[in-house]
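Take a look at this single chain, the form predicted on its own, given in structure tokens.
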Amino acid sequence: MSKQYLTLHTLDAVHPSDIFALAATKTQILSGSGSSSIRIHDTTQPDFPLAQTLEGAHKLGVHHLVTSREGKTAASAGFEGKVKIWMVSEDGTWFEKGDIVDQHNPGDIWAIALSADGNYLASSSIDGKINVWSLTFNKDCMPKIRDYETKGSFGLCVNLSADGKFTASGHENGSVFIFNNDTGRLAHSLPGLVQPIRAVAFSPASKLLAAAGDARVIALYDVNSGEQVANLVGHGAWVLTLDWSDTGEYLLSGSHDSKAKIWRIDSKSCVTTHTHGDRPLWAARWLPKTTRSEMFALAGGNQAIGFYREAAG
């Protein structure tokens, strides 16, 4: 069964270089690129106007940008090696809370993820270590509370489950790991996809983990058992980004050939495909559902953000 999504609006030339990351709250979408600034657009207005620019957020550009599920905390990772933590004020403007450096060199902290409540941040690194940090202290004290060892392969992606119990990571050698945050131990070393894993994402109920990358296949795993329960096949290029809908019924994916696909989880089938320009699609994100219609945003090498809305509703 297919679904129809309409192009709602396109913001052109949002950044002067590739847009590598999108992160959403109920009222805003944040974007980061190879340029130094983070841009924030208002998603409550039909023309998605620019609401704020965080000038000079990362002098060498932003490669990862995430928000917490409750929408009050954001984190950005820059090519200079820093992770910055941002908070939103009552009037919707963002300000810097502090940063995590930990004597890291550029690339030592790579992918990042925030817990649902914004109290914890997970990060991957080039040496394969996965770290978890507490953000509940003041800006000068955001300590590392977990340090997970892997097989030493570059950690290309990381995610925290919505219930806070698990951290997942995907690596350059094709490995996928799930760690138990309560025990601080490895829960599962999952059968990987052999080639580099570029995105991992827990379902909203924390029962499934999706993983994908250069193999062009999206693998679904049962989080409790570690069993691989499905393969979603259809992308013709590296899969770069994954995001679950609020209900967990659908999975959004984006690939290097500018294609975005939406997968219905119960039938394990692709229900729609969209093309976003002719450059790599680095970021694909659902917008938190505030109306009857589902909406998602796409961004990548064409420096634009496209917004799409479900045709029904």
Given for the second form:
Amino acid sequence: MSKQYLTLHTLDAVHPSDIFALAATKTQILSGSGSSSIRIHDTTQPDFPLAQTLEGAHKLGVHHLVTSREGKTAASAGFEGKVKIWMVSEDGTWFEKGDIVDQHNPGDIWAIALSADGNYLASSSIDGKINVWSLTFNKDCMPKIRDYETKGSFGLCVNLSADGKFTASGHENGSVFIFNNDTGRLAHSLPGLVQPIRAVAFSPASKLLAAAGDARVIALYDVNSGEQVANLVGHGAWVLTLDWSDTGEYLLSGSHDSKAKIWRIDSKSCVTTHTHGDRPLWAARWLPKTTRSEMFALAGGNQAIGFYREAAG
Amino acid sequence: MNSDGVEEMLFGFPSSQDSLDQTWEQTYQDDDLLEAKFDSDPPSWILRTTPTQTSNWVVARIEHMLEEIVDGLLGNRDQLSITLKSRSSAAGRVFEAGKGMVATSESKTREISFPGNTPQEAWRFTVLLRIIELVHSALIDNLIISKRRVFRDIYYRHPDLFVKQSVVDRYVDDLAFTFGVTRSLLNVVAAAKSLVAGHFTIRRADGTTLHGLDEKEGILLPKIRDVDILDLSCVHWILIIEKEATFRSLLSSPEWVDLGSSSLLLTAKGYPDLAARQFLRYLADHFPSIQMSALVDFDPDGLAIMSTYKYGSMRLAHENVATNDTPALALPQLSWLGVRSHQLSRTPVTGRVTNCSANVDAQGLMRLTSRDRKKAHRMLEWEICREDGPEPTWRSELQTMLMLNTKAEMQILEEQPGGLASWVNDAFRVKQKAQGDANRSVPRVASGSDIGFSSVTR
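Show the form predicted in complex with its partner chain, please, the one above being the form predicted on its own.
So here's everything in the complex, that chain up top.
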């Protein structure tokens, strides 16, 4: 059964280089790219106008950018090695709260994820270390509260479950780990996909974990048992990004060959495929559900952000 | 140890290039060193015209030298000394057509003694003795290694003793001069390391001609002297190739017949030496209408190599130091042919439907090492890769490299339909078409006496 999505709007030349990350709140979409600035567009208006630019956020470019589910906290990771924490004020403007420097070399912190309440940040690193940081303290003190060791393979991606209980990481050697944040221990070492894992994502109910990468297959795992429950096959190139819809019914994926796919979880089938330009699709994100129909945004090497919505009826 | 040495060992930065640049700067201050330092030795077939001095003879000479020192030690002499012929006088050299600068017999000698009168002299003696010993063992083992290898080997044996690369360069040259042999007879093979091939002709003043298609495997980079005439009337494209293997595979491909008839290929086998950059700069100055492209690996070193061709030494670019070298040898019009990130999983040139499944698993894709990542991060901080810098594409490709944590060698283009050679040929046709007839009327013959090159060779 297929599903129809229509192109709603396209913002061209949002950044002067590849857009590597998108993060959405209920009213805004944040984008990070190879340029030093983070741009924020208003998603409540039909032409998605630019609301704010965080100039010079990361001099060498932004490789990861995430928001918390409640939409009040954002975090960005730059090629110079810093992670910055951003907060939004009542009127919708973002300001820098502080930064996490891992006392290591640039790039030691790679992927990042925020908990739903914005109180915790998980990070992966080149040497495979997975850390969780508390953001609830003041600007000067955002301590590391969890330190998970893996086998040293580059942690390309990381995610925190919505209930805050689990951290998941995907690694270059194909391993996928789930850590229990309460006990601070490894919960599952999942049968991986052998090839690099470039995206991991917990379902909103924290029951399933999706993982995908160079194997071009999206694997679904049961978080509690660690069993693999499905393989979603169809992408023709490396899968770079994954995002669950608010209800957990659909999974959005984007790949290096500019294709985005939407998968229905109950039937484990692809319901639609979109092509966004002709460059790698680095980021695919659902916009948090408001009263309107379901929407998602795609961005990547073509420097544009495309907005799509579900066709009515 | 100097900072270059540290950097080289830690990061593998092209400090060989840097050290050449260093000595390059000195050239301008110290004309005396000009000839021996920067020109690669003439091609070997010229050098071998005096075959009387064989390597056995050199070994005997070295051993004789060492014996004298041992005798001195046994005889409890106050001073040990080594006699060197000095190259410091320009009178010791004369220009010969067809051979370039050659040494004459008239020259001064100097003694380097130990302990000597000053600490500097003691140091010089130590340096020289150590170099003699290293050259001797290379000769005994009959290791024929490239000049750069030997020089770097020698230097890195005792960086704290030698202080800098140019010290080693100078003493090896002094030693060769003293024995009246070329560096190659010290097993310091200093033949031009770059190879060129293509449809060009050099007419020497003595009437001989050298054609770029003479040798199936390319010719050693010839030196353009100020009396030579370089004919590039058939060349529409200059392609710089990072690696010798790719250069050779292009030359041996069926497409070479077509490609070779209208292009010039050059490889400096990695980071370019000054000879290669001088040659290219000469071409750029005299044939500005000919397009120049670079084909390098998709990795931080590939980009750094291209950057060395285009902007000169990275260290200098980073520090934004303008030297005589940088503006003189830069190739600002150099374009980047590949390998680019979008070529990792696509087949762009043919315009066919992309077949990603076939290419994603292609051989030649590799993960970045931690050294690669460090280097890429450092390169992002370079002036030229800055957000508002001249190379936004380099910045973006370095970032993509880091994002995918993937690098690829040029060989990945073999996966393109028809292989690498066919891909290069297609790329050339596309460029040629784009260039159109605009350049047909521009003369493509230059005499070496025109500006630029002559100041280096004289």
